[in-house]
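Single chain ahead, by itself, as structure tokens, in the form predicted alone.
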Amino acid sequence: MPTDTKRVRGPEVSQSPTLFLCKHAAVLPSHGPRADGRQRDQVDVRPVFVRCGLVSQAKGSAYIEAGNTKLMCCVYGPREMERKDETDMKCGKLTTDMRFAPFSCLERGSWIQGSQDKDLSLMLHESLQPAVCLHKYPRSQIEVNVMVLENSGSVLAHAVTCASLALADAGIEMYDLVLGCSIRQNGTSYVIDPSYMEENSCSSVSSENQGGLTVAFLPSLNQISGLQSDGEMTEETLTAGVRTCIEGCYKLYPVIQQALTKAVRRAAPPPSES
């Protein structure tokens, strides 16, 4: 008896529907060291691998690894506006987007950008913004494309960082560098530079004082850009956070200037043989 091809032939072998149910926010303790070793309530941030001009087609380029946190900035510009009725006589402009690979997270995505995609590039622009020199590009824009490739945690923080870094190789003029830092509070603990995990488990202890906290600081200056937090905390508990995450930039500055020291040694001219 001929098969009917147009037909769509259902699976041999069929799962119970449970297994694809959403599995509960794991619930990490609130004592005792992290799961990759480092300790609480100390400014113990991952070991960080920065690197600049690595696209070659950029302005300027940076990519960070914080732990298994991956991301990859671009810099294009400062080039003419598009939109003529926009354009600033006086004053350039700064656009940001943030986008996730789809195979940055355990769900994959897609390469449309979403509200978070969007809520994460609002927060970039706004952290960035006040530490360029955007009087010195008059009619121009300057556009900074950052890509997620691989998310474990500490997203916003670190792509501050790498989007202020690949500002610095693209030679825009800026104030200072934008570092960032995160934190999670955890009732009467916290941890800095939080993990994937860390950042979406619940709580064992009591509602109070959870939440997370991301500073975006001007080193040099002494200056807050930026500063984002969610969850419900204390004044006093967000104020010794933002100190906190403060003593975190300032752990990520020295590695940042070396960063930088051997771009602009290695895009130098070799010394002329007189």
The other form holds:
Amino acid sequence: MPTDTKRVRGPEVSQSPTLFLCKHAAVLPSHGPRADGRQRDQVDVRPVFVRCGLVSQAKGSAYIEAGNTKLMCCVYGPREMERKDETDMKCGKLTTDMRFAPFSCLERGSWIQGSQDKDLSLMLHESLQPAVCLHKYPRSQIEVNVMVLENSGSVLAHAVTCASLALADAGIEMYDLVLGCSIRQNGTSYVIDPSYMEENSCSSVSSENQGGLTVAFLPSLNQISGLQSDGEMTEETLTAGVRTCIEGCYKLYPVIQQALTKAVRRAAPPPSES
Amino acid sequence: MPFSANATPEFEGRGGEELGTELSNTLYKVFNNKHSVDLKSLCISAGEHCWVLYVDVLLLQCDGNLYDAISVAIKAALFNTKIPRVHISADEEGGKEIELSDDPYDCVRLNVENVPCIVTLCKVGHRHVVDATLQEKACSVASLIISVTHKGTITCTRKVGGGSLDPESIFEMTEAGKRVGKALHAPLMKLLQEEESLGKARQKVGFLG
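Form predicted in complex with its partner chain structure, per the form predicted alone context:
Expanding to the full complex; the earlier chain stays at the top.
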């Protein structure tokens, strides 16, 4: 297990004070409006603030804020790839990296990538790969780095959206933008775009359908590029959940398009009619 | 999940590590469920001691469709697990002393009724294929991994591969996967119980047994 050798930790016998706090298990009510005023069982995604082009060193970058979830993505490339092996030289390579800042979650994380981070990076890679025209960049490497500044639920979905925006901002050719949306099923009702509390609360009633689902979607091609679910659900619930996520993605689409056009206009202002 | 270079030449050196991470994480999601493995039965004394189950998988040879084979192997291994019974007695100074029973037959078995099995469906052209070999996998753009319990509930799904799927084909694949997964459990349990009942009279194959 990788350990952090650069930081001075307390003595071995010390334990975190949070272990001794009596934690009351947060049981969220499964009826009525949600904590932040949104409705259940409706496609009510959080309003999103998006901005492109904030990191001047990177080829392309994007920042997304949805409720309290804040993420940042930078894209570097296309760069010359070191010739490790002669296979796959006809198309480019996409590398993704997703990291959580240690201050992003309720409990302090570590700077070294854990296995959960690696898994999320892999999912991000699978969601973005169908959308990028890699055959146009032979022998090149495109790097996508996502940094989660605050984790307040549905991180993977927003990371996918942010990364595809950053790729568009960098001028990488793509078939379509990839939008992400996630949903949490609790018994018979679902909540779309769950917050951190909603994602991790275990309801006291152990009902049949309990789980979360994240979908990455290409809107104009009507293709799903990434799908991940966990928990326990019946097949009908899963199918309905996928449809709901697709609706959520369609709701986000105009906002993302507008942000992209604004960024392009700012970078290259249109010639004024004289 | 060590991937030895025995399996395929791709796993030489550190090649298998990425695949290993993906596999371990997906398997964790599949089994990390209240109803899959009865974790309460592993408790020795509430709030103090409990058994920790480690599941190690060693891949001997790879010919495609890793997830399905591994999930069947895990279910069989869990079925075969024998946990010795624990007796807790009070010590002189008031501390608890834990004694493990020495009798090899005095053990607790795990209930593997609800352990899910994984079905991988690969999309080749316009149709989908279950249990693809390595050659069939090379022709597919993307695959969908579904883990199904014997009741038909789906515990985990994941799309792998570098291609995109149509929503309609995903719905079709989910339905087919659920049907196949549900049908997989009954013969597996029957076979495991048959082999268990053979006991010492079991035929030894190769170096196993």
